[in-house]
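Shown here is one chain on its own, the form predicted alone, set out as structure tokens.
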Amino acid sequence: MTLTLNEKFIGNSCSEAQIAALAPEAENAFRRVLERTGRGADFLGWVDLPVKFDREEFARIKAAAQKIRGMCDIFVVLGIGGSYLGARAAVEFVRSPLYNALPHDGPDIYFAGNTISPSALCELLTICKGKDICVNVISKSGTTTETAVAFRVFRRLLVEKYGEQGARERIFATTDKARGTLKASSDREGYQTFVIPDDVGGRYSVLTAVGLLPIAVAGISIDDMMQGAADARAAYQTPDIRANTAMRYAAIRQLMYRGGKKVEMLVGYDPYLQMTAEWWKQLFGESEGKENKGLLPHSVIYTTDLHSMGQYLQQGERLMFETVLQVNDQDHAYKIPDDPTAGDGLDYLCGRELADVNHTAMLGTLFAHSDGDVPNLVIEVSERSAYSFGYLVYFFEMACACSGYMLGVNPFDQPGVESYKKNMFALLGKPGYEELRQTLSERMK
């Protein structure tokens, strides 16, 4: 496995100097990662994860996924932000995001308790009318109102189904070791629990029993995505801003920013990377948006959004960068197919393999957007695998924290995620926050 990046395409806004300059600042905030030393280091677990995981309990998770695949039809996932978009990620990236559709040899995975719709819920409620159903549900907490409101309904609807011992039997819970409701609820009803580590934070849990469960139930190797990820972090472990493709590609985003970029859109050429996309937003967004500071992170997948945002990418306000995700060697070959009758222009074009057009249409793009002065940077990955997948998720992850201390803010907080929910604690009428919610109905006014 490699992973490369593409500078070709950025253009003048990011020069060798320019970077060279900057590698004192990056090498700092990278030692800070390394050494424990920054803001937030009690959030630094994930670093040496790959190589200190608990292998007992790793054991114990692909014992579970085994065990949830021989004994259902759909795995409903309960969670919300890092609590299921880094399993959905992998599920998508390794497998498809029609999963569900195409055929497997475990249960279907449907993740929830991500939304507060009625509809959304109601929807799934009926995929699972007369099929067996395990739930995973994912908090550290276990107050998160999304996935415990979720909770509670696939809580009823399997002791309706099965009894409460059957219940038990098929609610598994990743939680916090030693704290919060789930857990204390999970012990007293004897559900088979999993461990949220106390250092790892939510976004950075996707190689934790959090993301490795419904990865496994999945049938993907979760012992081939904890060696890509302890490769990656191998591959890491120096300073050196030439050598070192995350500290690099840390220092670069930081450079576009200074430089005057708002947005960094990352952009697929596939479908099953949108999902890959949602996390890493959420990684960077969550942990570099605060202080008024940040650059936006934001994802299309071409060619299909060329066609929605194309014209603005092209001529619009020369705000953003983009980052592309390539994965170089494709896992499927089609050919266009010979069609004399079809007048649609494209005879030109019988007999190419669709990946082939599709490479050229990003060739295109890069070329068309870099000249219209987009600064476009490419990440190369070699295939489509869980190791990869897992190498990719680390890659990130360290670019990430390091992006985060250049920046100077703490990557592993997230202060302004409450706001939002003090109000609708208060508009709901949730005991304690009477005063707020009098100041709040007066606004309504």
Ligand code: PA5
Second form
Amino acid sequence: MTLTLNEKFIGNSCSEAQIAALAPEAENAFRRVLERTGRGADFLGWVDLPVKFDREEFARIKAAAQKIRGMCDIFVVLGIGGSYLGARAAVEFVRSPLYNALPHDGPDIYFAGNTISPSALCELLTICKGKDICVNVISKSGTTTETAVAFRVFRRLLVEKYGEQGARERIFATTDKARGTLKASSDREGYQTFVIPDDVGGRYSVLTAVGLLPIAVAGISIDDMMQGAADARAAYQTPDIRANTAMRYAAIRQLMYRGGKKVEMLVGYDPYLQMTAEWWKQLFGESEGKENKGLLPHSVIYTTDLHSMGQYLQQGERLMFETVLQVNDQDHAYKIPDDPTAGDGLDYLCGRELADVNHTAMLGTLFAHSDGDVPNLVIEVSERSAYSFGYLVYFFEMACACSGYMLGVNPFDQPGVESYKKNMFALLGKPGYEELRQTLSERMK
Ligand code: PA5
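Cool, the form predicted alone is there; where's the form predicted together with 5-phosphoarabinonic acid (PA5)?
Once more the chain from above appears, this time first in line as the rest of the complex follows.
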């Protein structure tokens, strides 16, 4: 597997000389990550995770996945943010966004507890009727409302269906090793538990049990995924910006930001990249969006979104650059069929590989958008696989940490996420929030 940056379409907003000028700063950021001397250094467990993970727990994850694959029709994964996006991204990247509808061994996989929408919950409950179910509840804090509410519902469903003991055998909890309500209730009930290490924050946790258990249940090789991450770690050990692609990507992002860009648009040309983009958005958005700073991470899937966002990208406010995630080896060959009677004007495409047409659409867009003054950086990965996914995860995590330090923020905290929670708790009448409830009630008058 290779991961390369193609800078042909980046325009003059980011010259080699500018990157070289930023190299000492990038190197300084990179050293703070490796030497654990930057802000938030207590959350750098992900740096060595691909080579220093708990082998015993890894084996338990595989065994649990095997068991789950044999005992249910539906596997419900409850979690939000960093406790869900990575696993879903991996399932869609390696398998398919249509995973449940396509032929597969093992259960269908649904992600819930990532919204408070009654429609989403009730629709899933309808799907679950008459089916055998296992649940993986994932929460580092063990107190996240969205996940806890969904878990209450699914726990009750399992108890009604299988009895208390039967339910226990079908609930798998991924949480802190000691703290939180979920840990306490798991110990009390005797659920099988998996640990989210203290030094790995939610959005950096896909290579822990948070991601590994659901990914293994989807029949994806977590050995290959960890190997991809380990090889990326080995590739990004050097502080030389000419060789360390993660550092270079971080430097390019910062050049763009300092040059006035406000938005980084992650672009994929395959729908299986959509959830990877959602994971990436959380990673960069939560890591950098603070102290009134940071590029806004946005995403599109082309060519679909060229028919909705294309006009803006080509001619709207020049506030963004695009980062195209290009997967080189297409896993599906499909030739556009010959049909002389169709009369659809497509004879010139007859016999052409759909992948070539998609690639050509990408080239046309790269020319058009860069001509339209939207710099385009292309991240090329060689293939669609578990290995590539692991490699990409580590690449983005390292780039994000370096970029955050270059921006001058702590890339490992998320203080802003608490604000809505406090207000919601106060308005819902949670004990301990009485004063804030009073203040907000006054403001609503
Ligand atoms: O990155 C983060 O820390 C957040 O997105 C969390 O993952 C998310 O809020 C879920 O938290 P928890 O795992 O504690 O339920």
